[in-house]
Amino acid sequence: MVHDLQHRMLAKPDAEEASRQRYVLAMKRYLTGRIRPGNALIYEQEVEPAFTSGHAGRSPDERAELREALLANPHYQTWCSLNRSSQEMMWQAVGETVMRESERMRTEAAALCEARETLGGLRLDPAFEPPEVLQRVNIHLQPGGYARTLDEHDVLAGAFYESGGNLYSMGRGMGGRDSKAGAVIAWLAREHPTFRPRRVLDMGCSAGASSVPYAQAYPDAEVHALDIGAAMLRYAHARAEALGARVFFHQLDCAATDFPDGFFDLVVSHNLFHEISDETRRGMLAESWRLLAPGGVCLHQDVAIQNATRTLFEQVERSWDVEFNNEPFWECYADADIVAEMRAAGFPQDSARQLALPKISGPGHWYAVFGQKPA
């Protein structure tokens, strides 16, 4: 956890709780590295093999069939049971912390957001209504969801998605060098040196990790972020300020706000695609078109999951978030053709197009899609 960005707002454990992430971590990494490649093994020599003997010598050709075929798997199902469980451990050995430091972290915040000069800003709205499913719902398990809100002053939901995150993703945290922001930059400075947007819309910002590298990155923007839950936006903007980065946080639906046409010159999206539905998705690529400039750039990152490029394997063994990590649309980013949506929400045929987007902290890529209003 030493690489975790380190500001005021963040839950900081102690030495006893450090050490049960720390394990949780190590538990984490085993699981991925030593237990989840005996996945592909076994189906190869236990569960195909057992499939086509009962089923007139053919393999699964459906995901709920070869689904059901892995789940009867001894080494499938303890894989399965290992993964849950160590993600509910995640949760309560951030949770320790997050609750011990929350007195702390509301305190910070109202002295942070309440100051006479903020250097960005805060748009609640009392009547907003987040999704049903995102209320009902507690997405990849954290305690209470996106949306939880207790009162005026809460900022749970985002300390624990920050300090969740940095277990979750394998320890390398939240920090200033994003490597889903921070390949979006990179990648931008490549292709379009010349680009400097004026006005930036961080869409489903979450804890707001993904919208202050782009302050940092265009200091003479206006970047702006929107999210659906009240605590996790105060949680945000509390930390952008401790960050010293200039963010206006907005209670707002991806899929219809309230910018004026044309407002902004880059429009943006990290992990995303996979938490909204088909209707949410669509509304919102409808949306970054109705939003751009002229010339204006907008580039959406997720997960590289795409079923189109993988295997009926592959397809399950990746879909194990929907059953067991609350991940109801998984599935539907994973079959989702957004090139063509994008173009139905208005982009010019040539100018629409996926990505891999290479990381910046470690091996491998992020999918995005790309597009651009002409000037």
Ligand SMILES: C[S@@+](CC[C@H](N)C(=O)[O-])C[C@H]1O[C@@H](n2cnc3c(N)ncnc32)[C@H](O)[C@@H]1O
Second form
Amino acid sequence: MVHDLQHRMLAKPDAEEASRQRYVLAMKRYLTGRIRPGNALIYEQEVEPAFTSGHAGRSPDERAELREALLANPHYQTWCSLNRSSQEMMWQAVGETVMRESERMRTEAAALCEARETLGGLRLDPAFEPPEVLQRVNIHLQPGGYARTLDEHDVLAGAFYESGGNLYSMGRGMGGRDSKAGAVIAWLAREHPTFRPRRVLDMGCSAGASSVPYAQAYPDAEVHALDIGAAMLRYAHARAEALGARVFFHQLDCAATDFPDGFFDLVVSHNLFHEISDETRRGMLAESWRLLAPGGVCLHQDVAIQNATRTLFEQVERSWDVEFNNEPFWECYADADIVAEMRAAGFPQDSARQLALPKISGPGHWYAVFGQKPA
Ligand SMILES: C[S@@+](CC[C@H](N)C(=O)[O-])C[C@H]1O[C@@H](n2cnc3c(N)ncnc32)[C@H](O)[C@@H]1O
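Could you give the coordinates for the form predicted together with the ligand, as opposed to the form predicted alone above?
Below is the whole assembly, all chains and molecules, this chain first.
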């Protein structure tokens, strides 16, 4: 897609594939911009009045009954079906390119990662068992999922993630200054202008699109990134090398790393919260606290879908992904009081807080939590 960051590892669509990808993008934009707003209208005008008249004048007061009523409506059924199809079509369109390019990408990755002098590094652990749920569930329908690794040169999970992510972000791409990492870096520059981390950790890095911007923003820092899948990390490492960025990738669980206490000045994550369980998130926050050096900062960013600020209808409509897009943890993230969990993990009462981070590319803001270890 036109706005994507170009590099040697990226799967490059031919003219026909690019045209099919543009079609899927147009369809997704149409569904989001023109069809989805109808969901709120049909709820107000049809679904809620019908429910109320059948329930002695009361509106739905639980998500489950509101969801059941909504799912019985033909307009909502059409939206669900088209939206699901657009997601399947996205992976199909991206998959054509990724599979056609797979041999070239394997060769590129081997050349980039096995060069005599790489900038960063890759630490894989053959004994590492990815979380069982990620071996079983292909999150947001990504073919093969995050964890799949076919052999010791496999890079497909990362290639799917980056190409799918570029399309999924509606053509805004994952970019050099990926909007999520860019938003955190811009906030830190504004609010903590003298802060210069010596070591940075990016948790749940996927293809490394959120990790590379830290190496570019803090050229003197040592940037580390972790994820659970070997093929994902191999791609991320090769991609960072192709972009000339020095990042050290590790196959580790965010809730149980093997770095020493106080090793990092900055611990971040991007869009990880909504893809981990309550237990893993609490473990990750405890790990963030343990890994920070005195004066160190953690900033975890994700989509702004907090249920505390939403109507019951919005909560249900936004949790579409749980049922139809293989996002089992979307709702538990939206329900969580993460600031309270940070305080329970050790962050002082007055340092842990939530932020609305302005996006770099596009309107709106990201949700984030911030915490600092006393100097
Ligand atoms: C939505 S992606 C994150 C995207 C990436 N940070 C970015 O901004 O491009 C979530 C990632 O978290 C990883 N993940 C899920 N559970 C994890 C865990 N327990 N430990 C480490 N990584 C995990 C997944 O494998 C996946 O690559």
